[in-house]
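Only one chain comes next, encoded as structure tokens, the form predicted alone.
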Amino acid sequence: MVLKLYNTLSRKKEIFKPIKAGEVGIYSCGPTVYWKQHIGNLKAYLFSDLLRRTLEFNGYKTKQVINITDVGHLTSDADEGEDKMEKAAAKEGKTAKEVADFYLKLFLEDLEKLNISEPDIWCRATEHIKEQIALIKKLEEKGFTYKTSDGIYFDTSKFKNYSKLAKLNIEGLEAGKRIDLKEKKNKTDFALWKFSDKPGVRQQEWNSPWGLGFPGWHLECSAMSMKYLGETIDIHTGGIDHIPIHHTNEIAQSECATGKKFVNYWLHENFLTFKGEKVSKSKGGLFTLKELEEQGFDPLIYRYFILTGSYRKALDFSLDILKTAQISYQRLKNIVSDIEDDKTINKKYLEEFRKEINDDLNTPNALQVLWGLVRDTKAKGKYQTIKEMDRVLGLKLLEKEKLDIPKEIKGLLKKRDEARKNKDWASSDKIRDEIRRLGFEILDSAEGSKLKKLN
């Protein structure tokens, strides 16, 4: 069965083709490690955690790569403002790589109670300054850069077809709402190289052909990428605000430093939003994992939420409706918990789910699979296809929950299997009901009881 992918530079669907048979290479913006991730930002990588596992489930042998943008991120998209390691070394008291390493151990966490799988290889920014300026060198050989009085930078009207992947308009585009021209030819340039102001000032400025000073932040994406992946790539993925400028840099510069095609399938996922607008401090909805869980929600509750909506669209959030998720999580958690391993599978669920994630990472659709096969009294195999269908979605659904059970809800359970020992039928009907006022379901079997935490 195929797989097919929205493909952004195309703006259609296409069948997916890898450049080796049976090999995928990926690559996947990261964080700029200046603080902590916020739910939006978790979005991305679940996203591409979905498309990684849905390329292995198709049998393809995965290579990810992700960046750690631990400089060059300045503040404004316009090359101008403060570098957002700086800035918050210099808040936080710390250097920029105590910064970094702080809020990157932060991000790991939250991965791994997402069930988010690492990639293959990290790469951080800061590491790889060599093999920037080595780009920039190439570029510069070719004719593609200029100087100015405060950096290198690359100039986009060299490169006819600039505006490919986000559609821009770039006659329309008022300098102002991009960029302030000042010494830059085009409104679209972009910096590679930055001079630092005051040598010596900055905590991260390196020597180079052309000055003291950091890479622009588009050019850690092309040099790390190429490095790990060669100059043309399968996949690249990132947020839709990555396209009109990040992206759409990143093309220009990798296409114009090697004469190849930069990547083949360009995905983007769309933002979480709260109450229609993109998730924000301004706007609100913003949390961080670690904040979902003070108000009581497993992290896969709120991946659980992710998946019930496609990635291309706008996921509107709220806590009520991460409740809801919540509920319908922990139901699929409780009836997947009776089922038992027949060791086989079912091919018509399964093959109905392929059919579903394939077409373009259907989640929504994929779920409704899931539940039709759980609630199905005829099915065979359930045990092992959704073993096989959670290879994918990444819910832990098999994995048996460890219950904290209260000394009082232990003594109350002696006591009721005194009771129906006794046959003593009423104080044991009794006690179950206060067992499950106390937020607890007692399961009778020929083995025993067992306790089920209530939602």
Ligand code: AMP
The other form holds:
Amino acid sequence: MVLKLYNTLSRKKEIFKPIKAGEVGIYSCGPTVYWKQHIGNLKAYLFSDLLRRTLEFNGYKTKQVINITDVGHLTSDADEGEDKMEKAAAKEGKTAKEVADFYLKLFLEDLEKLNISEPDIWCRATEHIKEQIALIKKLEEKGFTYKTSDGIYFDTSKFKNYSKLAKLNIEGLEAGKRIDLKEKKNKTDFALWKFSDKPGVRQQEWNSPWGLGFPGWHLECSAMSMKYLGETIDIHTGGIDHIPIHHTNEIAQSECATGKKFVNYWLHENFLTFKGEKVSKSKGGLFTLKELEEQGFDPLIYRYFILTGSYRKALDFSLDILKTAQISYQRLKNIVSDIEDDKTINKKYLEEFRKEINDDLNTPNALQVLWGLVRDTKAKGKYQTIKEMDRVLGLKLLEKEKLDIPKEIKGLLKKRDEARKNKDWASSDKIRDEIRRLGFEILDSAEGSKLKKLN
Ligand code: AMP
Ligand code: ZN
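Could the form predicted together with this ligand be given as well, to go with the form predicted alone?
Zooming out: every chain and molecule, the one shown earlier first.
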């Protein structure tokens, strides 16, 4: 069955075809590790995880690379302002590396809690300075760069396809220019290398053929994706905010350096919003995953919530909406926990599910198919089919939760076992009622009695 993906380049759903049969390379723009990731950021990685799982469900072998931005991301997209890492280091009284390691660790913990598999390769910008310098050299040799007093810039007027991804109206941008270009030749030109203002003031600076400094933010993604996935890659992902600047600049510097198409399929996820506005770190970040946990939400409830929306539409968040997702997810898990494995697959439901997920990752419809199967009292093969569907959804539907059983209940359970041994059914029933009152149900089976938490 064909897999269709919406390609931002063509603004159309296209049939996916990898460069090499059976294999897919995916590059996903990763976090800037200067602060905690908020749940909006995490949506981006839930999306790249869903994409990778879908490709694997379709039989592809995947190689996924995610970068870690630990230098060069400035507070302003106009190549000005402070370096976010340096600013955080100064504020926290730590080294930039300590800041990066600390927030990276928190991020990795969040990914694990959300059942997001780690990519094949994590790559840090600061560990690929050599590759970034080599890329600038290549661009310099081909005449795409110029020098100003604060750095080496890419001349976007020399790349005629500059606006192909964002469909930018460059003339409109130029006409409206009130912004001081300073020494930039064009408004859209961007820094490849920034000079250190004063040597020794920045924590992170390197020698280069152009002087002491640090790489521009966009450069790392081109240099590292080429290193690990080749000059043309199958799929590149990120949030929609990256389309007009970051990804547009990645294309410019990569295609001018290699003369080849950089990415075949550009996939962008839309924002998590709050009251219709983008959730963003600069506006206070709303919630972290840990804060949701403190409010009693299992991280997988957040995963379920994200799957109820299409990745291409903005998804509005509130604790009330999350509560609705919590009820659905717990109900689903509860029903699934009673399903016996008859070792068969229900082909009809699985194909319906595949049709939806292969239609540009239509998770709201795919969840409907899952619910249809779960509710269908006559359907066979439920267990194995849910297992297959969960390879894509990653909701741990068949995983039995380890129940935290209060001591009091354990004691009652022991007493009940004794009563049953003595064939004292009246006491046994009384204890069952008592346990039920405390929120647990006893399920007796040939293998012994089990406890299930009541909602
Ligand atoms: P950053 O660490 O700021 O570079 O962002 C990491 C990723 O999160 C990027 O791919 C962003 O596009 C994405 N992102 C940031 N805010 C949101 C949001 N509110 N909803 C969805 N994705 C977001
Ligand atoms: Zn990137």
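Note that the coordinates shown come from a computational prediction; the quantities given were computed from them, not determined experimentally. Under this definition, the rigid core comprises the largest set of C-alpha atoms superposing within 1.5 Å between the forms. Numbering follows the first chain given and starts at 1.
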| query | finding |
| --- | --- |
| Core-aligned CA displacement of residue 62 at least 2 Å between these two forms | no |
